[in-house]
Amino acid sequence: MKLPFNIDLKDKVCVVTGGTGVLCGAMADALAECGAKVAILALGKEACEAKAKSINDNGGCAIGIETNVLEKESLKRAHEIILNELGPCDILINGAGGNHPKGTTTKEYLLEEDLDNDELTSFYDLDPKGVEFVFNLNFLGTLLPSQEFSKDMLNRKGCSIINISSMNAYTPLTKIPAYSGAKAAVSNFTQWLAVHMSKVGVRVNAIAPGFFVTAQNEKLLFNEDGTPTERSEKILNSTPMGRFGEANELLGTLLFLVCEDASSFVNGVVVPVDGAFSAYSGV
(Lines of atoms letter the chains of each structure in order from A and count residues from 1; the text may use other names and numbers.)
(Lines give C-alpha, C1' and ligand atoms only; values in the text may rest on other atoms or scores of the structure.)
Protein backbone atom coordinates (compact mmCIF):
# COMPACT_ATOMS: atom_id res chain seq x y z
CA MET A 1 0.00 0.00 0.00
CA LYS A 2 1.33 3.40 -0.94
CA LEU A 3 1.16 5.98 1.84
CA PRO A 4 -1.25 8.83 1.01
CA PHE A 5 1.21 11.52 2.06
CA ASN A 6 4.77 12.76 1.93
CA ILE A 7 6.52 15.57 3.74
CA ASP A 8 6.46 18.17 1.00
CA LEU A 9 6.51 21.74 2.34
CA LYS A 10 7.41 23.39 -0.95
CA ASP A 11 6.36 27.07 -0.98
CA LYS A 12 5.16 26.91 2.63
CA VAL A 13 6.35 29.84 4.74
CA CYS A 14 7.53 28.79 8.19
CA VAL A 15 8.30 31.23 10.99
CA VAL A 16 10.55 29.85 13.73
CA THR A 17 11.00 31.90 16.90
CA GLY A 18 14.07 31.02 18.92
CA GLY A 19 15.42 29.68 15.64
CA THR A 20 19.07 30.24 16.49
CA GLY A 21 19.01 27.71 19.34
CA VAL A 22 20.12 24.08 19.13
CA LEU A 23 16.66 22.50 19.02
CA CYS A 24 14.74 25.07 16.98
CA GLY A 25 17.75 25.56 14.74
CA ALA A 26 17.55 21.87 13.83
CA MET A 27 13.81 22.32 13.22
CA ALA A 28 14.49 25.24 10.89
CA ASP A 29 17.00 23.12 8.95
CA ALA A 30 14.49 20.28 8.57
CA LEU A 31 11.67 22.56 7.42
CA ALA A 32 13.94 24.11 4.80
CA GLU A 33 15.11 20.68 3.64
CA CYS A 34 11.45 19.79 3.02
CA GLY A 35 11.11 22.81 0.75
CA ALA A 36 9.76 25.46 3.12
CA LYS A 37 10.82 29.09 3.08
CA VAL A 38 11.97 29.76 6.63
CA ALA A 39 12.11 32.96 8.67
CA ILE A 40 14.45 32.78 11.66
CA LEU A 41 13.31 35.08 14.49
CA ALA A 42 15.43 35.58 17.60
CA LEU A 43 17.38 38.14 19.59
CA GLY A 44 20.75 38.95 18.03
CA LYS A 45 20.93 40.15 14.45
CA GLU A 46 24.21 38.41 13.67
CA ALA A 47 23.01 35.04 14.98
CA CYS A 48 19.77 35.27 12.97
CA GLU A 49 21.57 36.18 9.78
CA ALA A 50 24.23 33.49 10.31
CA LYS A 51 21.57 30.80 10.75
CA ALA A 52 19.73 31.95 7.63
CA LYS A 53 23.00 31.96 5.66
CA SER A 54 23.74 28.40 6.80
CA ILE A 55 20.37 27.25 5.47
CA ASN A 56 20.79 29.14 2.20
CA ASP A 57 24.32 27.78 1.72
CA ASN A 58 22.86 24.28 1.96
CA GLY A 59 20.34 24.91 -0.79
CA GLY A 60 17.44 26.12 1.33
CA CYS A 61 15.58 29.42 1.49
CA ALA A 62 15.74 31.45 4.69
CA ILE A 63 15.91 34.95 6.10
CA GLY A 64 16.98 36.00 9.59
CA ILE A 65 15.26 38.83 11.42
CA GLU A 66 16.22 40.13 14.84
CA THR A 67 12.96 40.06 16.80
CA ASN A 68 11.82 40.44 20.39
CA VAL A 69 8.86 38.09 20.85
CA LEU A 70 7.69 40.14 23.85
CA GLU A 71 7.27 43.34 21.83
CA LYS A 72 4.26 43.58 19.53
CA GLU A 73 5.89 46.26 17.39
CA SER A 74 8.98 44.10 16.89
CA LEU A 75 6.79 41.19 15.81
CA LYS A 76 4.81 43.44 13.50
CA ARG A 77 8.00 44.69 11.80
CA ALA A 78 9.23 41.13 11.36
CA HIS A 79 5.84 40.13 9.93
CA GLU A 80 5.98 42.92 7.34
CA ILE A 81 9.44 41.80 6.22
CA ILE A 82 8.29 38.18 5.93
CA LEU A 83 5.20 39.14 3.91
CA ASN A 84 7.33 41.19 1.52
CA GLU A 85 10.15 38.68 1.10
CA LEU A 86 8.53 35.26 1.56
CA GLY A 87 4.76 35.64 1.68
CA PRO A 88 2.06 34.89 4.31
CA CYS A 89 2.92 32.55 7.17
CA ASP A 90 1.68 28.96 6.89
CA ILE A 91 3.44 27.40 9.87
CA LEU A 92 4.54 29.01 13.13
CA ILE A 93 7.00 27.30 15.48
CA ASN A 94 6.91 29.02 18.88
CA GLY A 95 10.35 28.05 20.13
CA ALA A 96 11.44 31.12 22.07
CA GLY A 97 11.75 30.40 25.79
CA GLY A 98 14.09 29.94 28.70
CA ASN A 99 14.65 30.24 32.43
CA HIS A 100 16.16 32.86 34.79
CA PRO A 101 18.32 32.40 37.92
CA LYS A 102 16.00 34.65 39.95
CA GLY A 103 13.13 32.20 39.37
CA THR A 104 15.21 29.28 40.63
CA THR A 105 15.86 27.89 44.11
CA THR A 106 19.35 26.77 45.15
CA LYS A 107 18.24 23.51 46.73
CA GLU A 108 15.67 20.89 45.84
CA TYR A 109 14.06 20.82 49.29
CA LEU A 110 13.24 23.51 51.84
CA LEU A 111 15.14 23.03 55.10
CA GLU A 112 14.46 25.35 58.01
CA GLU A 113 18.16 25.63 58.90
CA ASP A 114 18.88 27.10 55.45
CA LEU A 115 16.52 30.05 55.80
CA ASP A 116 19.13 32.33 57.37
CA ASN A 117 21.80 31.48 54.81
CA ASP A 118 22.17 34.52 52.55
CA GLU A 119 24.14 32.50 50.01
CA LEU A 120 21.12 30.33 49.21
CA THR A 121 17.94 31.18 47.33
CA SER A 122 14.99 29.56 49.04
CA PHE A 123 11.36 29.50 47.99
CA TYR A 124 10.87 32.67 50.05
CA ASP A 125 13.67 34.44 48.17
CA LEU A 126 12.29 33.96 44.67
CA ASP A 127 12.29 37.33 42.94
CA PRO A 128 8.89 38.35 41.50
CA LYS A 129 10.65 40.08 38.61
CA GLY A 130 12.62 36.92 37.84
CA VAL A 131 9.46 34.82 37.91
CA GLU A 132 7.68 37.40 35.76
CA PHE A 133 10.51 37.31 33.22
CA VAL A 134 10.23 33.53 32.88
CA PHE A 135 6.44 33.58 32.51
CA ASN A 136 6.58 36.39 30.00
CA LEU A 137 9.29 34.80 27.86
CA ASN A 138 7.66 31.38 27.71
CA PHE A 139 3.95 32.17 27.80
CA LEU A 140 3.63 35.65 26.31
CA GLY A 141 6.48 34.70 23.97
CA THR A 142 4.11 32.05 22.63
CA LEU A 143 0.87 34.02 22.76
CA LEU A 144 2.08 37.22 21.05
CA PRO A 145 3.65 35.57 17.97
CA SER A 146 0.51 33.44 17.67
CA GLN A 147 -1.61 36.58 17.63
CA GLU A 148 0.58 38.19 14.98
CA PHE A 149 1.19 35.33 12.53
CA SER A 150 -2.05 33.37 12.80
CA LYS A 151 -3.74 36.27 11.00
CA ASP A 152 -2.17 34.91 7.81
CA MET A 153 -3.53 31.40 8.39
CA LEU A 154 -7.26 31.90 8.72
CA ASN A 155 -9.20 29.57 6.42
CA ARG A 156 -6.10 28.62 4.41
CA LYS A 157 -5.30 24.93 3.92
CA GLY A 158 -2.33 23.39 5.66
CA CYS A 159 -1.71 26.04 8.31
CA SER A 160 -0.73 25.23 11.85
CA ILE A 161 1.03 26.39 15.00
CA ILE A 162 3.52 24.25 16.91
CA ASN A 163 4.36 25.32 20.45
CA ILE A 164 7.34 24.05 22.40
CA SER A 165 6.35 22.83 25.84
CA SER A 166 8.51 20.75 28.19
CA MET A 167 8.67 17.76 30.50
CA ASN A 168 8.19 20.34 33.26
CA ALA A 169 4.61 20.72 32.11
CA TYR A 170 4.00 17.03 32.95
CA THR A 171 5.94 16.80 36.20
CA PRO A 172 7.57 19.94 37.65
CA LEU A 173 11.29 19.56 38.21
CA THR A 174 12.84 20.65 41.49
CA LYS A 175 14.50 24.09 41.72
CA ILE A 176 12.73 25.68 38.72
CA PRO A 177 9.15 26.55 39.74
CA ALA A 178 8.82 29.52 37.39
CA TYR A 179 9.91 27.59 34.31
CA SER A 180 7.75 24.60 35.21
CA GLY A 181 4.68 26.78 35.71
CA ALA A 182 5.31 28.71 32.52
CA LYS A 183 5.63 25.57 30.40
CA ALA A 184 2.47 24.15 31.97
CA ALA A 185 0.79 27.36 30.82
CA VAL A 186 2.11 26.76 27.29
CA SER A 187 0.58 23.26 27.22
CA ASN A 188 -2.74 24.56 28.51
CA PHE A 189 -2.69 27.41 26.00
CA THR A 190 -2.01 24.94 23.19
CA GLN A 191 -5.24 23.12 24.01
CA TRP A 192 -7.18 26.37 24.43
CA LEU A 193 -5.97 27.82 21.14
CA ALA A 194 -6.64 24.59 19.26
CA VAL A 195 -10.28 24.78 20.28
CA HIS A 196 -10.49 28.52 19.65
CA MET A 197 -9.04 28.23 16.14
CA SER A 198 -10.84 25.04 15.15
CA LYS A 199 -13.51 26.76 13.06
CA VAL A 200 -11.03 28.74 10.94
CA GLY A 201 -8.84 25.82 9.89
CA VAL A 202 -5.77 26.42 12.05
CA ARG A 203 -4.45 23.41 13.95
CA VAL A 204 -2.47 24.00 17.15
CA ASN A 205 -0.26 21.34 18.72
CA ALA A 206 2.86 21.20 20.88
CA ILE A 207 6.00 19.16 21.36
CA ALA A 208 7.27 18.50 24.89
CA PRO A 209 10.96 17.63 24.64
CA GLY A 210 12.53 15.51 27.33
CA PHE A 211 16.17 16.20 28.14
CA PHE A 212 18.40 17.47 25.39
CA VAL A 213 21.79 19.12 25.76
CA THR A 214 21.66 22.77 24.67
CA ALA A 215 23.82 25.83 25.14
CA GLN A 216 21.45 26.94 27.89
CA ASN A 217 21.70 23.83 30.07
CA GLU A 218 25.09 22.33 29.20
CA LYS A 219 26.82 23.72 32.29
CA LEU A 220 24.04 22.34 34.50
CA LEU A 221 24.35 18.88 33.01
CA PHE A 222 28.11 18.46 32.76
CA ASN A 223 31.10 19.30 34.92
CA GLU A 224 34.09 21.10 33.42
CA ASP A 225 35.82 17.75 32.87
CA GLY A 226 32.86 16.50 30.82
CA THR A 227 31.47 14.13 33.44
CA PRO A 228 27.74 14.33 34.23
CA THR A 229 26.67 16.41 37.21
CA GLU A 230 24.64 14.94 40.05
CA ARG A 231 21.48 16.45 38.55
CA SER A 232 22.36 15.01 35.17
CA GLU A 233 22.72 11.55 36.67
CA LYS A 234 19.26 11.88 38.26
CA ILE A 235 17.81 12.74 34.86
CA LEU A 236 19.47 9.80 33.14
CA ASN A 237 18.41 7.41 35.91
CA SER A 238 14.81 8.59 35.43
CA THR A 239 14.94 8.23 31.65
CA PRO A 240 14.36 4.56 30.78
CA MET A 241 16.33 4.92 27.54
CA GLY A 242 19.27 6.05 29.67
CA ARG A 243 20.53 8.95 27.59
CA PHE A 244 19.87 12.50 26.47
CA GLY A 245 17.98 13.12 23.27
CA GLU A 246 19.55 14.37 20.06
CA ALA A 247 18.07 17.41 18.31
CA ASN A 248 17.29 15.41 15.18
CA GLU A 249 15.08 13.11 17.25
CA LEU A 250 12.49 15.88 17.49
CA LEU A 251 12.19 16.25 13.74
CA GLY A 252 9.95 13.28 12.96
CA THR A 253 7.34 14.54 15.41
CA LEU A 254 7.65 18.08 14.08
CA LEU A 255 7.24 17.09 10.43
CA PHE A 256 4.32 14.80 11.25
CA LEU A 257 2.51 17.62 13.03
CA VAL A 258 3.08 20.25 10.32
CA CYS A 259 2.20 17.92 7.43
CA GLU A 260 -1.49 18.44 6.76
CA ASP A 261 -1.80 15.16 4.84
CA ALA A 262 -0.31 13.16 7.71
CA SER A 263 -1.95 14.82 10.71
CA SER A 264 -5.04 16.67 9.49
CA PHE A 265 -7.17 15.42 12.40
CA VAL A 266 -4.48 15.87 15.07
CA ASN A 267 -5.30 19.00 17.01
CA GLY A 268 -4.74 20.22 20.57
CA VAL A 269 -2.20 17.57 21.59
CA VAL A 270 1.11 17.86 23.42
CA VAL A 271 3.48 15.15 22.24
CA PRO A 272 6.28 14.08 24.61
CA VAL A 273 9.59 13.19 22.96
CA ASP A 274 11.42 12.09 26.06
CA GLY A 275 12.82 8.57 26.03
CA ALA A 276 9.90 7.47 28.28
CA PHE A 277 10.79 9.93 31.09
CA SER A 278 7.13 10.95 31.50
CA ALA A 279 6.02 7.30 31.57
CA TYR A 280 8.44 6.17 34.27
CA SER A 281 7.27 6.04 37.91
CA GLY A 282 10.76 5.57 39.31
CA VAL A 283 10.03 1.98 40.34
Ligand SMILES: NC(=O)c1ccc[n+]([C@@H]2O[C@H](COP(=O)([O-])OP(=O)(O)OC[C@H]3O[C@@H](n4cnc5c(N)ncnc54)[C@H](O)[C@@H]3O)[C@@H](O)[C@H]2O)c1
Second form
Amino acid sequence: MKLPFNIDLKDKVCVVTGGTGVLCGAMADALAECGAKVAILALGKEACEAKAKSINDNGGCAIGIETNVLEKESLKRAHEIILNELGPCDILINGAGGNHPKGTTTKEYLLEEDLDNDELTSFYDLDPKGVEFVFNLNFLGTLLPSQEFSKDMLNRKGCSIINISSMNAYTPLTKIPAYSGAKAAVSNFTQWLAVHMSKVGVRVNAIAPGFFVTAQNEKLLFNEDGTPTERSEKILNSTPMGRFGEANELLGTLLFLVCEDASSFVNGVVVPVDGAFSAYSGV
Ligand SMILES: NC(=O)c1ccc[n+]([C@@H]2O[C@H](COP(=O)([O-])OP(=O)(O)OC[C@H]3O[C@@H](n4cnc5c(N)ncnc54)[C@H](O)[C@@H]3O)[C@@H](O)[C@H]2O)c1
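Having seen the form predicted on its own, can you show the form predicted in complex with this ligand?
Up next: the whole complex, starting with the chain shown before.
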Protein backbone atom coordinates (compact mmCIF):
# COMPACT_ATOMS: atom_id res chain seq x y z
CA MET A 1 0.00 0.00 0.00
CA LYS A 2 1.24 3.46 -0.82
CA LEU A 3 1.08 5.89 2.08
CA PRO A 4 -1.45 8.67 1.37
CA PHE A 5 1.00 11.42 2.32
CA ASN A 6 4.49 12.74 2.23
CA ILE A 7 5.76 15.79 4.07
CA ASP A 8 5.82 18.26 1.22
CA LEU A 9 5.38 21.87 2.27
CA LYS A 10 6.46 23.29 -1.06
CA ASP A 11 5.59 27.00 -1.26
CA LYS A 12 3.57 26.94 1.95
CA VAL A 13 4.13 30.21 3.80
CA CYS A 14 5.10 29.51 7.40
CA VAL A 15 5.34 32.26 9.99
CA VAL A 16 7.51 31.27 12.96
CA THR A 17 7.43 33.58 15.97
CA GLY A 18 10.44 33.10 18.22
CA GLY A 19 12.17 31.70 15.14
CA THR A 20 15.60 32.93 16.27
CA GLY A 21 15.41 30.80 19.42
CA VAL A 22 16.82 27.35 19.94
CA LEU A 23 13.64 25.28 19.58
CA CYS A 24 11.75 27.33 17.02
CA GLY A 25 14.94 28.01 15.08
CA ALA A 26 15.22 24.26 14.52
CA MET A 27 11.55 24.22 13.51
CA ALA A 28 12.12 27.02 11.00
CA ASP A 29 15.04 25.07 9.47
CA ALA A 30 12.91 21.93 9.17
CA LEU A 31 9.96 23.74 7.57
CA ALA A 32 12.31 25.35 5.02
CA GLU A 33 13.90 21.97 4.31
CA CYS A 34 10.43 20.62 3.47
CA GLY A 35 10.01 23.40 0.89
CA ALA A 36 8.17 26.05 2.89
CA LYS A 37 8.78 29.77 2.55
CA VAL A 38 9.55 30.85 6.10
CA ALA A 39 9.12 34.20 7.85
CA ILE A 40 11.14 34.54 11.06
CA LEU A 41 9.45 36.93 13.51
CA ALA A 42 11.32 37.66 16.73
CA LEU A 43 12.97 40.43 18.73
CA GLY A 44 16.18 41.93 17.31
CA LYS A 45 16.53 42.88 13.65
CA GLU A 46 20.02 41.41 13.33
CA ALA A 47 19.05 38.06 14.85
CA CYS A 48 16.01 37.78 12.55
CA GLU A 49 18.03 38.62 9.47
CA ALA A 50 20.89 36.31 10.44
CA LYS A 51 18.50 33.40 10.91
CA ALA A 52 16.84 34.05 7.54
CA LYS A 53 20.27 34.28 5.90
CA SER A 54 21.35 30.95 7.34
CA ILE A 55 18.21 29.31 5.91
CA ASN A 56 18.74 30.97 2.51
CA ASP A 57 22.44 29.98 2.52
CA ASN A 58 21.32 26.38 2.98
CA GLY A 59 19.12 26.51 -0.10
CA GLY A 60 15.87 27.46 1.64
CA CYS A 61 13.65 30.53 1.34
CA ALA A 62 13.26 32.82 4.34
CA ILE A 63 12.86 36.41 5.42
CA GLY A 64 13.51 37.83 8.89
CA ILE A 65 11.33 40.61 10.28
CA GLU A 66 11.90 42.15 13.67
CA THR A 67 8.50 41.89 15.36
CA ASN A 68 7.09 42.23 18.85
CA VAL A 69 4.31 39.66 19.23
CA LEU A 70 2.74 41.84 21.93
CA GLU A 71 2.20 44.82 19.64
CA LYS A 72 -0.62 44.69 17.14
CA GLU A 73 0.98 47.37 14.94
CA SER A 74 4.23 45.46 14.79
CA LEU A 75 2.39 42.27 13.79
CA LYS A 76 0.39 44.15 11.19
CA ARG A 77 3.54 45.58 9.66
CA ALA A 78 5.18 42.14 9.55
CA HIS A 79 2.03 40.72 7.97
CA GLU A 80 2.11 43.33 5.20
CA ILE A 81 5.74 42.51 4.40
CA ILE A 82 4.97 38.76 4.34
CA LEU A 83 1.96 39.25 2.05
CA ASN A 84 4.11 41.29 -0.35
CA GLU A 85 7.20 39.08 -0.30
CA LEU A 86 5.92 35.54 0.32
CA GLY A 87 2.12 35.51 0.06
CA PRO A 88 -0.66 34.66 2.53
CA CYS A 89 0.23 32.68 5.65
CA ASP A 90 -0.59 28.95 5.57
CA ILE A 91 1.03 27.87 8.83
CA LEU A 92 1.68 29.84 12.01
CA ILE A 93 4.03 28.56 14.70
CA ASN A 94 3.49 30.53 17.91
CA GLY A 95 6.90 29.93 19.45
CA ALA A 96 7.78 33.25 21.11
CA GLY A 97 7.56 32.75 24.86
CA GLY A 98 9.42 32.10 28.05
CA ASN A 99 9.75 32.87 31.73
CA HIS A 100 11.13 35.86 33.66
CA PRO A 101 12.91 35.93 37.07
CA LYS A 102 10.35 38.47 38.33
CA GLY A 103 7.60 35.82 38.06
CA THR A 104 9.68 33.26 39.96
CA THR A 105 9.98 32.39 43.66
CA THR A 106 13.44 31.59 45.00
CA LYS A 107 12.31 28.51 46.90
CA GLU A 108 9.99 25.63 46.14
CA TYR A 109 8.16 25.71 49.48
CA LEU A 110 6.98 28.56 51.66
CA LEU A 111 8.63 28.51 55.07
CA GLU A 112 7.65 31.11 57.63
CA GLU A 113 11.25 31.68 58.78
CA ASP A 114 12.22 32.76 55.24
CA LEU A 115 9.78 35.65 55.13
CA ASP A 116 12.20 38.13 56.75
CA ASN A 117 15.05 37.23 54.41
CA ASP A 118 15.32 40.07 51.89
CA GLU A 119 17.51 38.02 49.59
CA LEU A 120 14.70 35.58 48.84
CA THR A 121 11.71 36.19 46.59
CA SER A 122 8.77 34.61 48.38
CA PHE A 123 5.27 34.16 47.02
CA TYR A 124 4.41 37.49 48.69
CA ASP A 125 7.25 39.29 46.88
CA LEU A 126 6.18 38.27 43.36
CA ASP A 127 6.06 41.44 41.31
CA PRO A 128 2.71 41.90 39.55
CA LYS A 129 4.60 43.47 36.64
CA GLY A 130 6.79 40.36 36.34
CA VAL A 131 3.77 38.07 36.48
CA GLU A 132 2.01 40.24 33.90
CA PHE A 133 5.07 40.19 31.63
CA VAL A 134 5.25 36.39 31.63
CA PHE A 135 1.51 35.98 31.23
CA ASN A 136 1.33 38.42 28.37
CA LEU A 137 4.37 37.09 26.52
CA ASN A 138 3.11 33.53 26.50
CA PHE A 139 -0.67 33.96 26.29
CA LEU A 140 -1.22 37.26 24.48
CA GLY A 141 1.93 36.48 22.47
CA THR A 142 0.04 33.46 21.14
CA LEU A 143 -3.38 35.08 20.80
CA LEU A 144 -2.34 38.26 18.96
CA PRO A 145 -0.34 36.56 16.15
CA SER A 146 -3.20 34.05 15.80
CA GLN A 147 -5.62 36.95 15.28
CA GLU A 148 -3.34 38.58 12.75
CA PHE A 149 -2.30 35.60 10.62
CA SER A 150 -5.34 33.30 10.78
CA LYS A 151 -7.18 35.88 8.65
CA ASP A 152 -5.15 34.51 5.70
CA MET A 153 -6.14 30.93 6.46
CA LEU A 154 -9.93 30.94 6.45
CA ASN A 155 -11.33 28.24 4.15
CA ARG A 156 -7.98 27.64 2.42
CA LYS A 157 -6.78 24.04 2.36
CA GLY A 158 -3.86 22.92 4.52
CA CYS A 159 -3.77 25.82 6.96
CA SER A 160 -3.00 25.37 10.63
CA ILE A 161 -1.66 26.94 13.80
CA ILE A 162 0.81 25.29 16.15
CA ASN A 163 1.18 26.69 19.65
CA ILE A 164 4.08 25.87 21.96
CA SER A 165 2.94 24.85 25.42
CA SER A 166 5.01 23.14 28.12
CA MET A 167 5.02 20.41 30.76
CA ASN A 168 4.07 23.00 33.36
CA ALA A 169 0.69 23.35 31.66
CA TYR A 170 -0.32 19.87 32.92
CA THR A 171 1.01 20.21 36.47
CA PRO A 172 2.72 23.44 37.55
CA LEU A 173 6.46 23.33 38.11
CA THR A 174 7.71 24.70 41.43
CA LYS A 175 8.95 28.32 41.56
CA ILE A 176 7.34 29.47 38.28
CA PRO A 177 3.64 30.14 38.89
CA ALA A 178 3.33 32.78 36.19
CA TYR A 179 4.96 30.70 33.46
CA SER A 180 3.01 27.60 34.48
CA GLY A 181 -0.30 29.48 34.49
CA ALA A 182 0.50 31.12 31.18
CA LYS A 183 1.33 27.85 29.46
CA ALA A 184 -1.81 26.24 30.93
CA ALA A 185 -3.64 29.12 29.28
CA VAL A 186 -1.86 28.38 25.98
CA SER A 187 -2.99 24.72 26.09
CA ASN A 188 -6.52 25.77 26.98
CA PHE A 189 -6.55 28.39 24.20
CA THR A 190 -5.35 25.75 21.72
CA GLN A 191 -8.50 23.74 22.41
CA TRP A 192 -10.69 26.83 22.35
CA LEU A 193 -9.34 28.09 19.05
CA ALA A 194 -9.50 24.63 17.45
CA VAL A 195 -13.21 24.52 18.22
CA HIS A 196 -13.76 28.14 17.20
CA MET A 197 -12.03 27.70 13.84
CA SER A 198 -13.39 24.23 13.06
CA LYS A 199 -15.99 25.52 10.58
CA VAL A 200 -13.46 27.57 8.59
CA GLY A 201 -10.94 24.78 8.02
CA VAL A 202 -8.11 25.96 10.28
CA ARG A 203 -6.67 23.27 12.55
CA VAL A 204 -5.08 24.38 15.82
CA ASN A 205 -2.77 22.09 17.78
CA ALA A 206 0.07 22.46 20.25
CA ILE A 207 3.33 20.79 21.17
CA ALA A 208 4.27 20.55 24.85
CA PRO A 209 8.03 20.10 24.98
CA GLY A 210 9.53 18.45 28.03
CA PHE A 211 12.96 19.69 29.08
CA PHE A 212 15.35 20.93 26.44
CA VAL A 213 18.54 22.84 27.10
CA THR A 214 18.20 26.30 25.58
CA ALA A 215 19.61 29.79 26.09
CA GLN A 216 16.76 30.66 28.46
CA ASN A 217 17.18 27.83 30.93
CA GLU A 218 20.86 26.92 30.68
CA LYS A 219 21.78 28.75 33.90
CA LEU A 220 18.95 27.02 35.78
CA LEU A 221 20.07 23.60 34.58
CA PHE A 222 23.88 23.75 34.80
CA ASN A 223 26.38 25.15 37.29
CA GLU A 224 29.27 27.22 35.95
CA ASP A 225 31.50 24.14 35.93
CA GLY A 226 28.98 22.32 33.68
CA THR A 227 27.66 19.94 36.35
CA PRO A 228 23.86 19.63 36.61
CA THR A 229 22.16 21.86 39.21
CA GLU A 230 19.93 20.35 41.88
CA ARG A 231 16.89 21.30 39.77
CA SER A 232 18.44 19.64 36.75
CA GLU A 233 18.95 16.41 38.68
CA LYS A 234 15.33 16.48 39.78
CA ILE A 235 14.23 16.95 36.17
CA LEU A 236 16.36 14.07 34.95
CA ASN A 237 15.10 11.83 37.76
CA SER A 238 11.53 12.71 36.75
CA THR A 239 12.15 12.03 33.07
CA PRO A 240 12.03 8.25 32.64
CA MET A 241 14.28 8.47 29.57
CA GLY A 242 16.87 10.07 31.86
CA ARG A 243 18.05 12.89 29.60
CA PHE A 244 17.13 16.27 28.14
CA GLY A 245 15.51 16.47 24.72
CA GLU A 246 17.31 17.74 21.63
CA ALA A 247 15.60 20.44 19.54
CA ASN A 248 15.49 18.14 16.51
CA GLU A 249 13.37 15.67 18.51
CA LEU A 250 10.43 18.09 18.22
CA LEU A 251 10.52 18.10 14.44
CA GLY A 252 8.71 14.83 13.66
CA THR A 253 5.73 15.94 15.76
CA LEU A 254 5.78 19.40 14.20
CA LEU A 255 5.85 18.10 10.63
CA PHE A 256 3.13 15.55 11.34
CA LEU A 257 0.88 18.26 12.79
CA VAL A 258 1.40 20.77 9.97
CA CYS A 259 1.14 18.23 7.16
CA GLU A 260 -2.55 18.27 6.25
CA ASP A 261 -2.42 14.89 4.53
CA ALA A 262 -0.90 13.22 7.59
CA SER A 263 -3.03 14.83 10.31
CA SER A 264 -6.17 16.23 8.64
CA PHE A 265 -8.44 14.97 11.48
CA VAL A 266 -6.07 15.89 14.33
CA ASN A 267 -7.38 19.09 15.85
CA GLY A 268 -7.25 20.68 19.30
CA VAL A 269 -4.58 18.38 20.75
CA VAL A 270 -1.53 19.17 22.84
CA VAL A 271 1.19 16.62 22.11
CA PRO A 272 3.80 16.04 24.81
CA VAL A 273 7.34 15.45 23.54
CA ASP A 274 8.93 14.79 26.87
CA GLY A 275 10.74 11.48 27.33
CA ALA A 276 7.68 10.29 29.37
CA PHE A 277 7.97 13.12 31.98
CA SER A 278 4.20 13.69 31.92
CA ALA A 279 3.45 9.96 32.15
CA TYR A 280 5.57 9.37 35.24
CA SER A 281 4.11 9.58 38.75
CA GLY A 282 7.55 9.45 40.33
CA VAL A 283 6.99 5.92 41.66
N1 LIG B 1 13.47 25.22 26.48
C2 LIG B 1 12.60 24.37 26.95
O3 LIG B 1 12.94 23.34 27.57
C4 LIG B 1 11.13 24.62 26.71
C5 LIG B 1 10.23 23.72 27.25
C6 LIG B 1 8.88 23.92 27.02
C7 LIG B 1 8.44 24.99 26.27
N8 LIG B 1 9.34 25.87 25.77
C9 LIG B 1 8.81 26.97 24.96
O10 LIG B 1 9.33 26.84 23.66
C11 LIG B 1 9.36 28.12 23.03
C12 LIG B 1 10.74 28.39 22.50
O13 LIG B 1 11.64 28.28 23.58
P14 LIG B 1 13.22 28.45 23.44
O15 LIG B 1 13.82 27.94 24.70
O16 LIG B 1 13.65 27.94 22.11
O17 LIG B 1 13.32 30.02 23.46
P18 LIG B 1 14.57 30.96 23.25
O19 LIG B 1 14.79 31.71 24.52
O20 LIG B 1 15.73 30.22 22.64
O21 LIG B 1 13.96 31.97 22.18
C22 LIG B 1 12.89 32.80 22.49
C23 LIG B 1 12.43 33.43 21.19
O24 LIG B 1 11.27 34.22 21.47
C25 LIG B 1 11.49 35.51 20.90
N26 LIG B 1 10.73 36.50 21.67
C27 LIG B 1 10.76 36.76 23.00
N28 LIG B 1 9.93 37.78 23.28
C29 LIG B 1 9.35 38.16 22.11
C30 LIG B 1 8.41 39.16 21.74
N31 LIG B 1 7.86 39.99 22.64
N32 LIG B 1 8.08 39.26 20.45
C33 LIG B 1 8.63 38.45 19.52
N34 LIG B 1 9.50 37.48 19.79
C35 LIG B 1 9.86 37.35 21.09
C36 LIG B 1 12.98 35.74 20.97
O37 LIG B 1 13.38 36.77 20.10
C38 LIG B 1 13.46 34.34 20.56
O39 LIG B 1 13.37 34.21 19.15
C40 LIG B 1 8.90 29.12 24.11
O41 LIG B 1 7.52 29.35 23.95
C42 LIG B 1 9.16 28.38 25.40
O43 LIG B 1 8.33 28.85 26.42
C44 LIG B 1 10.68 25.72 25.98
